[in-house]
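Okay, so here's just one chain, in structure tokens, the form predicted alone.
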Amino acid sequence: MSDKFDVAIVGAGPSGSAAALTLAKAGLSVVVFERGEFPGSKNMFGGVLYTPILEKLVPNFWEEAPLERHIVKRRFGLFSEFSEAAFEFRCEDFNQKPPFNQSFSALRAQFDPWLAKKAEDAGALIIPETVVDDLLWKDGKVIGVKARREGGEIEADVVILADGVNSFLAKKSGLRKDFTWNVLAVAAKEIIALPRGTIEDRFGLEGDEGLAMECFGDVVAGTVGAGFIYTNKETLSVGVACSINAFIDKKIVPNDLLERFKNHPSIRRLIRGGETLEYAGHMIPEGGHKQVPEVISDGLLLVGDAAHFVNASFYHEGTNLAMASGLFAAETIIEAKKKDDFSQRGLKGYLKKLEESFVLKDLKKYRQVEDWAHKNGRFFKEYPDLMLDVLKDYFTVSETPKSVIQQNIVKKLRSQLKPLRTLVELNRFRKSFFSS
């Protein structure tokens, strides 16, 4: 192995592999260190793989990428202890031809190795089962990495950190400060096997159609978080993701919350008869725009979760931002190579690309969501319970005149809702999700 590369990348997830693929295609020498047994072996994904950037990296990716189903249905559910009210959206326009709506379910243990192999085929060197303990420095500039293996001091003109939300290297570099628990979430997920036909029957799907389902309220103990189900071809991704603060406040552990979710009557019927194949946990950055650290220094760039690039609104968009940041970092380095300037100033084009793209524009738009969620807990418990209680009253069949039922509902709403407080909370919701 060469002792000097143009670029050294730490982490072979979507952001690291996107950068490696772009750099290798441009003829730069690239080495990628991955601590897992293989790319994706330590990565958990419970969400939708958005693919506009992937299509730029690998045209016609859908012809070969290990995808599960294309998402044609979205379902959002509010839960009380025994009830559920849901909004479901299906769009046949998303079901016509590839790449559909650029939205797929996927399994990271399959997708990440495929994307890393693309980078490898283009000329990048992927080294798995290798931990990078430190950065190499000279005159205040990063000049490489120190990997935990023989001959592990590898020099590079630029280092890209793609090593996840809890990047110790980003902290060592001084780019990332300590963060508080309220900007982090923990997800716990199971892969549950069911026959393909059973999945399609239960979720109203045909062929490779897929569903993304998110659940709020009592099903996750009223925490700032959600439960989720994503349909794969012959498995379901079933899990919960909640703020670490919520776990602390509720004195509940992720596995117990996941069991609570799975045992709700509405969820139990969807997963019954399934076999759990895999259990995994993962930490998610949810601080949004306010939590994004400095992403550039001399000879160093942060991408993906290491830069906290996750849109924690209803889009729950992470992989697309990760691949975009990897692509932008690579494009910046290619330009810096032409000028032989890898200083912070020479790499500032990376930040400009981020600011002009959906990455930072979207994060800025939803910059208040995290604060809103932690200051307005009634939306996660009291409001769902009240709404479902009112619906139960409305649809309960009895000899009581409908006018009396409706009067009782109004009395219940008046007794539990303070008009001014409710208006203030609804206005905060509007500002957090819909203002620019």
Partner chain sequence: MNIAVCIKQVPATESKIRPSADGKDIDRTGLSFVVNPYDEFGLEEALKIKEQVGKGTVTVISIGEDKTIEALRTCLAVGADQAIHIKDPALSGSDTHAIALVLTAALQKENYDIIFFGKQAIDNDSGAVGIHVAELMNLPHVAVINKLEVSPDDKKAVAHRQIEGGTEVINIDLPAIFTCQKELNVPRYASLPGIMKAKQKPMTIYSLNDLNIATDAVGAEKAMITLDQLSPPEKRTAGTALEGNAGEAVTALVRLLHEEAKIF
The other form holds:
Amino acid sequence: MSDKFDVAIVGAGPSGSAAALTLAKAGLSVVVFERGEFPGSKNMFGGVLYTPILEKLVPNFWEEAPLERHIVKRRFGLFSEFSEAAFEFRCEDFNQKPPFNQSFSALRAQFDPWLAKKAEDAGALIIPETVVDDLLWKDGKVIGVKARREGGEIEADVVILADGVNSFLAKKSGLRKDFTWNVLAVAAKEIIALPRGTIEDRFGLEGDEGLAMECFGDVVAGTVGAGFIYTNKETLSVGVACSINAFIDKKIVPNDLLERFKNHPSIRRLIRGGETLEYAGHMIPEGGHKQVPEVISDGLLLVGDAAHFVNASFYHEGTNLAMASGLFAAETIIEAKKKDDFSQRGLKGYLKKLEESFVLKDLKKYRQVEDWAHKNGRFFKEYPDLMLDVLKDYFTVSETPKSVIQQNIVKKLRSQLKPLRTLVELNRFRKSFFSS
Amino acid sequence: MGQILVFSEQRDGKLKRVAFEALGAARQLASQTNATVAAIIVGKNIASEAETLSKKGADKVFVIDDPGFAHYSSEAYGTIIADIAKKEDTSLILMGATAMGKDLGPKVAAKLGGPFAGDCIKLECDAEGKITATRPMYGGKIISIVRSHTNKYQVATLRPNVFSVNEADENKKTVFENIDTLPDLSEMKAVVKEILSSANTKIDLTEADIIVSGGRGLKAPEHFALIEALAETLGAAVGASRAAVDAGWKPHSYQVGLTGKTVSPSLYIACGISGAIQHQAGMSSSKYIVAINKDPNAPIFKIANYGIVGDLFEIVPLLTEAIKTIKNEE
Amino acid sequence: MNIAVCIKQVPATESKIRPSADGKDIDRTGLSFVVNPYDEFGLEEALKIKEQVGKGTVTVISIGEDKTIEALRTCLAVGADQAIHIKDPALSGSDTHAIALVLTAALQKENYDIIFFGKQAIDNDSGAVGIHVAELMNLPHVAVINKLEVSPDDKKAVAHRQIEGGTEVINIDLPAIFTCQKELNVPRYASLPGIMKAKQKPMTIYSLNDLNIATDAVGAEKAMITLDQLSPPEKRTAGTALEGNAGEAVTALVRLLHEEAKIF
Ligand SMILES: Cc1cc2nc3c(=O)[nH]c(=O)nc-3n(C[C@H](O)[C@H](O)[C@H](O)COP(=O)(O)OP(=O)(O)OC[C@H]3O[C@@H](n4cnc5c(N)ncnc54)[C@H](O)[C@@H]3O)c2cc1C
Ligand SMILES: Cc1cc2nc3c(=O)[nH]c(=O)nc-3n(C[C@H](O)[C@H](O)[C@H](O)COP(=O)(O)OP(=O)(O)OC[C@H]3O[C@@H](n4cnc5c(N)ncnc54)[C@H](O)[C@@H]3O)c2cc1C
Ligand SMILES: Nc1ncnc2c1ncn2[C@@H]1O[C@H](COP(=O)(O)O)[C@@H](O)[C@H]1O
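Could you output the structure for the form predicted together with its partner chain, given that the previous block was the form predicted alone?
Following is the full complex, with the preceding chain placed first.
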């Protein structure tokens, strides 16, 4: 075996494995380094995998991929200390036949190894338990990687950094500047086991139907962030994700916030009797479009979280963008190989693919959401509290005539809302989420 | 049921406690099935111990009192036991799950072609004498029940300190049994040359029988000396909570818990450790847990067999002294 | 010097182990599997001896399902020269006796000077297979060694084994079997070239037929002892709170440790 590969990839998450699979299928020699004991061993996410790109990578993936449930129900809840108001959407169209609505709950410890195995079967060499410490350079070009093992210097025409949100290699390469903390969110999550039937009864599901629920307001101490529950077959993914700033402001640690979430009366009963199987914490790059760094240099491409490709907005959608960017990077390299040009110029097709696809289009569309959220904390605390308070007044049964109740409500709203500010804020909300 | 043989381990001419425990278990099973219990003792200057075996429940005792057999030899001891077992209808052979028993048990089972159950914590048998054994697996994370399908030449080793010992019957007369031929020692291809008494080898956490752990309650790295002194008195390994490790007081190799080591010693002493669920994940399968903590509401007390609410800086040195005193008396 | 190392693939040490729904096995979902850690000491010792002697081969052998090939590959990456994978559907449910029988058949196909085993597999914690094979092959053995010195010229070795409160030093003739304990050595990591070369190293696959063993000589039917029921250990509850001043509490504790827990 020659010691040089066409492509060396750092990280066997969804982005790295998607790239490896595509490259290996095209006959390129690929090596993937993964620091975990096996791909996915330390990886976590909230729990819903969006799959349009996966279908391109592995047609009929649903027949074999380790997926949990297909999402037919989405629920958004607003919480105050003792109340909850929720909006729930369920659609039978999402329940017809695979791939349903291209959204599945999944566990990374199972999904990641499966996708990596696909790449391995196609001919990629996957090397787990191996950290890449550095890039190899020659004349200002990346020519390989240095892995933390004896004999660990490996040359390659192109290196793909698929090493996730913390990618210090991207920093070392100079592509990514040190970003500020406030563009990161921190998440804590538990996997809680419950019998299948219990999950289905509690969440109103049948068979392999699944639910994704996001919770805002007091459940997460009114921080700019959310709690979530996603249903798996025999477990629940239960977690919280908030911006780092929020944690600092509220002087609370993720673990405690998760406990608070789990102990809210509305949440407690959903997870009651469950046994916590795993606990994990992780960061999410939520900076959106303006944080996306340069993603190409001579002999080097950035994909997935390493390039901050996460659509934080409503979706916490990262895996789909990760796989898409991995696919585009691979396609670009396959073309570059034909011309034997792996310079920044030779690889620039990658950016074009990103720009023409949902990856950068979505990030652009939601580019203001993050800013909006941080400037409008009231949407996460004061407004939900007020709204639930009003709903409580409205639903409280007493001898008071309804007309009086309604008047009181209007009074309360008047005294607590500053109409102008609210209007401005609602408009900002509309603009950041719904304008293009 | 055929006879039950008990290999009675001795050290320097003195029977080990586990030999009596095995005898107790044998007697218990024998009383249900009308089996006889024979004990085997091998070594040098051990005849008087044979009588003790008899008083504690052996119907007869095979004595191999021979300087040549003073040191353990898997082959020689295994052959002796297998030969005795074959002389009569033998259903079950018991011994302690000690360093010797863990070697000898499988050896005897292999020689006789019988089933083997190691490190049992409970033993039962049906009317025919087929045993059902309870034994930990997966480092104590699972308790298994295994069932034998034959009542011939079953071999089980018993975890020390679990089975109870019979009262001695002082009037009982010892019935000695003879052994026709002994294995030829000159043919042994593995021979114990010497026994080195243990220098202070550092005990590994995951294998330690006793662990003393310290947490944030120790307040400063130098106070781990208290923990180490107690550990040394007990022949124990030293562990730490993540808080203590994160503070840099001990390297990560000391950490017990979810993201550290999983341990299941006979005794785990937690000093100044609150007992967070992640810490418990690594130590809750310990047989006995002792907690020393000044906060009566610390979660560690919910899983501790014995808890002392108090200041560890006062309690731990007292405990070290008290144990030293006992050990010196023994 | 030709050395064999018998290895078993087991759930990783830090795994959370739970019984399966029917209690007949463990729940294997989400578990990651590794080379039994005690077997790694055997492999390391084999590689060291080979390096010391300067010639010979190190062969790793394992009985297990398809997945076991990963464990064998790991050993090849670390430095073993060749691997033997024994798999056969008839083997499922085998007891120690059958495993030893099959390993013996595979080991007897070659002449090995030393055969290493782990002191126990960390799944069943049985610690029997190596000793059993020694008996079947009529070879001397030392179990649970933490030090080994081999003199290749006169085919002898000195092994140390830990016993309560001391160490037995044992002279032994080769060929011999050893089961390995922790302090024996520090297993090396695979080098990157090692990992890349592992795929090209020879991997022999044997079925029972290849080893001339009848399929009905092994497996669950033939097992003399079988797993009946697996359960999690009992949940702990709060025990005794020791009252009184520090001195009284300590006295009570020492007494309980002595009399009830029988620690000393
Ligand atoms: C709490 C949370 C909830 C989320 N929810 C969702 C969701 O519901 N849906 C969704 O689509 N997305 C979600 N995401 C986002 C999604 O998880 C990520 O966008 C996605 O995993 C990115 O994939 P990746 O391959 O780029 O990076 P990763 O999945 O982070 O993979 C990086 C890999 O590189 C390895 N690695 C890192 N450094 C090195 C090195 N130096 N050497 C070798 N290997 C290295 C790591 O071990 C890892 O395997 C969530 C994220 C979080 C944290
Ligand atoms: C994902 C994750 C993984 C983790 N993994 C681990 C792990 O592997 N191992 C681990 O240990 N932790 C782990 N933790 C951390 C765990 O949650 C706790 O924070 C940690 O165990 C606390 O350590 P401690 O008990 O020493 O400290 P504390 O919780 O601060 O407890 C100190 C205790 O000392 C007592 N004390 C103080 N002074 C005295 C005195 N003079 N005398 C007597 N008692 C005194 C106090 O009452 C208190 O109960 C993990 C956490 C997370 C989130
Ligand atoms: N299926 C197997 N294949 C190869 N070797 C094994 C197998 N099972 C056990 N062994 C070896 O025997 C040792 C002791 O295993 P056990 O008796 O099962 O605790 C292990 O450490 C391995 O070296």
